[in-house]
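Only one chain is given next, in structure tokens, and it is the form predicted alone.
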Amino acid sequence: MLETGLKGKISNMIRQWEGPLTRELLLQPGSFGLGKVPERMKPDATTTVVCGFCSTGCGLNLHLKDGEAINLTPDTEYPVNLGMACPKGWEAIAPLKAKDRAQIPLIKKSHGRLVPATWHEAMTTFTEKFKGIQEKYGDESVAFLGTGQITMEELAFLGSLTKFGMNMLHGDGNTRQCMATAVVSYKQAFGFDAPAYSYNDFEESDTIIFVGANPCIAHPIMWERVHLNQNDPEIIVIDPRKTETAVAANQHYPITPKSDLAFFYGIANQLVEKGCVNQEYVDKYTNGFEGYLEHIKKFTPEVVEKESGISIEEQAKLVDTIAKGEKVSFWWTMGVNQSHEGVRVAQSIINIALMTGNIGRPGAGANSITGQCNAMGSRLFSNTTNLLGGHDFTNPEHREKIAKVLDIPVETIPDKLGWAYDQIVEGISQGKIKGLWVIATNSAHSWINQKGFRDVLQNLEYLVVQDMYSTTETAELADMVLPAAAWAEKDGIFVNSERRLGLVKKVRKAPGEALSDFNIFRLISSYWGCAELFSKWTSPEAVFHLLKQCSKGQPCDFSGIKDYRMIDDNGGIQWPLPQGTENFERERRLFEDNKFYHADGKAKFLYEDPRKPLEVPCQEYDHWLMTGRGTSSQWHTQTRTKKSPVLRKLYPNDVYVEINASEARKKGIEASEWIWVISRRGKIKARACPCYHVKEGQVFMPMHYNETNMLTFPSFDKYSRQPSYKACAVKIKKEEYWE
């Protein structure tokens, strides 16, 4: 029987939105977007859908019983991984059982305390206390930091949802922490946030660069991409650190922390002076190679050897090496975007891409590669760093536009962006944020600074945190938490580093009473007054078909997809695909017409000096302390991860500092004893583990554990505003030390 009233009207939505997996329920149009239910989602068949950890994408067969994945296998005919996957695709499931999965709303009561509560309850708190906390400061008082973690069509719900009906204008994600340097160095470059290349690429390179990026650990099936390249390709790693993948290379150049700037003016340099520009791509397809020519004369070999510690003889060697390879490919990642002159350096990787004409050529291309499984989907569709679809906020024909498609009165779309994630932790610091809404990303464990972002939260007045755990960092000091569900426990899309729309399905129900962040919204607009606005959000394929409209005449243009089942049967699908398009191919790259989408169609040259790093090693804190990916086993915080059993198994349970063995012995540090780590932020107890890895004067650390950013120094890239996580100043003692 259906209860009455608004408390029954919101049970009786709930078990119409997140009901029990039946074969009933599979068969009801729109339950998956599908209409009708292909034989594979039948109850005790198998179905493809995409890993929900990282951005490589793979797709995965889980294998239903009763209608719930009990088990999974990779996709032999997924284009993305060809039947591979790594250690945490093979235990995707298993973080979906965990025993701390947050089941039921919580909220904090006055005795400090997190206690349940019902739907109603929370969402009527929710509402009460955020449009107070505006009623008493102002609109712009509360604010909301997001995720990549959550689909496409979520982050855009999120996104409309806070700007659009709750006046919330200041709202950023956690791909800010990976990939917003990638972002701004292809949009001021090619004139859009365009990541051209397809995984294909790995196996067509005859020379392929990784620039403070691992593969072999972070991405491990790009790296078996590379294993099947056929041309016995030249690997080079250019890295300080001697990672796993560096290791596997045929060269590699250990650069100076933070040197990377003059390091690739330097061979940029080499490249003009060797007569290895390709004039006619550079006078036909690029502006602003004069300058950019001038600019780099003053990075000579020897400017680079003192900046880098690369010999000149070395240099001399990987110019060479570039200037031989007829499909030369740079990749880079978190080295380069976690960085004080991130954009800047990415673009100086860009620009030697583009002066030997690698670009737009199987094998070539300046390569970024993306951090969470739906990084690409936030960057373009969650209303942070762009209007939907990769529109400007600014831009009136714009705001008409997405008005128009979505159906709603332009007035309320902002014409300004709001403040980037840092300076929205700033803002609490200052007192100007009230209120703070985290979803799916834990930041209490991953922001910057970690100390100094726990203070700042002490000047919230209301924190709600909405995870798939209620033990997360974060989560541990909210005043409400809101169950979510997890991937695989609810449909949409994820979009992959080479552009990929990977179709996500619902294949379990979410424990308790856990909406997917899709239906917690639709709540949300419901308490809140602003329903009217979604009124066509109904589904998550109803929300694409209206992004597939945002995305029209954009340079990511998806609007030739029919619907998910034309993605399912393709094994995703990259964008762009422009309505009317016949035939594609299955792996495709940009700028093949050496189109860029500037105005004019050309792309740009952009650099500038090199800044020094506000905090480098001194007298006292003698060390540069690097941080990055630990093992292949390990994810971000660890919040999925640590719940797998097996994957636990496969990495220390203790945080550990990598020290030159050299070094260690020294100062009498044996391997696995505990040493203090110490910068003038905080200092932690680590397990030392001697090395050859890192240099004397270096020591790293994995950024799966929370002591790590209990370390590291909050400074940010002007353009682009992402931390600089990779490099500070820190001092190494012994335990018995304690100052």
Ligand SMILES: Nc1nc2c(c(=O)[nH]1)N[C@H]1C(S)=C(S)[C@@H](COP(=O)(O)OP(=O)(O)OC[C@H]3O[C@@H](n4cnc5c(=O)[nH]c(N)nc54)[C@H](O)[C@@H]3O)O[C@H]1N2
The other form holds:
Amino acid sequence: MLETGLKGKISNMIRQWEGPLTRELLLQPGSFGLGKVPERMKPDATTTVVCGFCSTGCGLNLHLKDGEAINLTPDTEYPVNLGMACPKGWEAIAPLKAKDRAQIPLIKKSHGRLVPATWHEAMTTFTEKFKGIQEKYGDESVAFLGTGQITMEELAFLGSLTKFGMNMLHGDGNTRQCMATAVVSYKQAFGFDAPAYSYNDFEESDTIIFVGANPCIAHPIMWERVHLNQNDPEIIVIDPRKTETAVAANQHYPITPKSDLAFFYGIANQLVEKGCVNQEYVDKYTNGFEGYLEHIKKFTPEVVEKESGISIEEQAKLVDTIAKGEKVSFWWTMGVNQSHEGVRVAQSIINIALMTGNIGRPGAGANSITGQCNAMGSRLFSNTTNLLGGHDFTNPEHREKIAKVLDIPVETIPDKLGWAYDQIVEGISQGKIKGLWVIATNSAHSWINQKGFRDVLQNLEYLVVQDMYSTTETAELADMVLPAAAWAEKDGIFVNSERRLGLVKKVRKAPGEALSDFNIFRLISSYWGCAELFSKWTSPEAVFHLLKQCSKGQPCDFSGIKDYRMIDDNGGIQWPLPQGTENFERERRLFEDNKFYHADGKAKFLYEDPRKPLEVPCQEYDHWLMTGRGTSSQWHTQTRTKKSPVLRKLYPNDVYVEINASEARKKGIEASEWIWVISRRGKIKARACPCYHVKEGQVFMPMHYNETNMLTFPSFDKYSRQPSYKACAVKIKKEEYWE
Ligand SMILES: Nc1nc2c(c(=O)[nH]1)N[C@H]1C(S)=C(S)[C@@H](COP(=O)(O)OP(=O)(O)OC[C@H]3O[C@@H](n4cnc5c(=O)[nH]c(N)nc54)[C@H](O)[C@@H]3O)O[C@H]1N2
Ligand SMILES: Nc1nc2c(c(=O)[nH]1)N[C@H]1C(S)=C(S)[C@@H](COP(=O)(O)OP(=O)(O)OC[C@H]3O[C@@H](n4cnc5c(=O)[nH]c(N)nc54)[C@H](O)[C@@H]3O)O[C@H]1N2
Ligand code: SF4
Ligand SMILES: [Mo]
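With the form predicted alone already on screen, would you show the form predicted together with the named molecule?
Next comes the full complex, this chain leading.
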């Protein structure tokens, strides 16, 4: 208790470093102390914060000296990681000290170069430019692109400032690239976006099925939790590639890319024939089973073999394993979400869990693993795909409720959803969007079909990028760069994959004049002239209390969390935790009462005929290109991980392409040799990595190098609008080839 008490005290002291920032304060010289650390106590102690990379949400003990984080160790008490961390977690401080940290606002001048400016100049220009565009082309001509990597309070501020204060309608986030499919599939099937599991399900399961997920690389500490399983579980991987996870698994089904839907309908069909339906569960707790039963009949083992390349005997083995399993859990990630029909694929997995009654029990579930540290915060509180707290913009009662909690006029809340990411890009292309504000995402690397995207950006009249570095691919294209404080330089909440609210704390000062995204939003509200709407948004914790009220009565209700301190003392707290909850378990799963969130309390079977992707290999472009995570030491577009000399040693410098080793031999391609990878949209050079992870006719490239998205094909799931990053057609050539 002494330790947690001390931790709480330290975090309170630390929070005082950066008080609420207003225009008035900023304009009074010296009062805020930009560039100098405000007077404060400087403890030499240890405090716990959640990691700012992946959605696992590990607890890291940060060791402070003179008030500055100098080192870290994974927290042995934190219920997520139990003393473990992956290389990124261990190296989390290094990226904060990088030389190219954005330290001062930059504005592009007529000569085309970005030059330093004061915050006052930047805020005045920001307001003039975006207001000017809105006056000329209409309010909806300015949009924003956000993230799943800033705090829940900051996401809520961004989504509320833009939509309630600045009259923007269109705004989306990189969560679209990542989780939109899971969001829609859960909403349709369960009535709310609710990943139901807790990580101890990894330890309870007897049959663990990973679909399009490579946790060895992408979620190493979840993978460690699998290793803590005492049931000698059968581990199964369904992935076209023999990934690191597949190598370690008991069974691997290397399906043809994008054949998941037919595959799972076929597996379901055979489970029905084998008598594995839990009819009582289906009758009591679900809708739509009869139609589904009819639908899957045509997916015979022969059809499935043809579509997926998995033999009838292998299919039978998988069916048998699921049938025998008493606690079967399904875990899916981007191999499912990033697909032209991802929503239906996710639901084909949910359907199997429902029909076999593998849901709401320890070690069971149809579980979407999330990606970024705060993907869950973004999903429910960013005002992009829903109104704060999983509410509906189109529902007048919901708008009333939120307006009342926030104490703002209800008319300020739009009554419709804005555009999705791809629609915003299309809007720019058609000249409907002229101003764009990009926050904590590096679109000019991560968005699909980069050549097309970069061409489209030329149509913008003004591009503002708010990032912790001024050197990202997107910042380099910007008309203005706003320097942001990073993880551990500010307070707030990240919500992890198992719905756990975890605390991030300010344990170091941001460099130069960089401000927390929270304070940048406060400043903008002040310069824009809408600060009175946000008069209660004085600090992250004040916003946390507002969001608590927004969540009340929703499945994600966390109004029972008293304050940040309570989160700190409990090692994070999972939602739901409604007001008045006295005692609660540290690890909890949803649906144990078999009640789902649709009005009738039942879950829904959803299904549809599979469709071919719009681009598949042909005679000329004869290979599938798959993309994804390369190593556990690389994070996305590498803006952060490449700043750590330790991490830099753990992954290849140059972009590489995995190619089947027999095929490479036939083509005379040697390991590490530069080869061409060519799609209809671009051609790039990559170092060949001959291996047996991919089959002949398939290649794989990590997303961490900006060449990769020069090749990808822009197609989208029609329900979630998530890009299908994982499959397009390419050809490969030896280097001497030149067109
Ligand atoms: N080290 C590291 N960890 C990360 C990240 C990172 O950048 N670096 N990013 C985080 C984020 S935001 C995310 S979203 C997660 C992503 O985590 P994962 O989804 O686990 O990682 P990916 O490598 O993108 O994709 C997973 C697998 O999908 C497979 N796949 C491709 N096509 C298909 C298909 O048609 N069907 C099936 N079944 N599988 C297919 C790929 O071969 C790949 O092995 O990782 C998180 N963790
Ligand atoms: N081909 C291909 N492309 C993909 C994928 C794939 O599998 N294949 N995966 C997709 C997925 S799942 C994802 S999630 C996206 C990720 O794509 P991005 O979001 O573009 O990737 P990041 O490199 O994480 O970009 C985050 C940016 O935020 C900055 N930043 C970090 N912390 C802060 C902060 O506190 N404040 C501010 N203002 N800035 C901050 C970082 O410096 C960085 O520039 O990529 C997608 N793109
Ligand atoms: S597994 Fe994820 S949350 Fe845990 S230390 Fe690694 S990057 Fe951080
Ligand atoms: Mo992601």
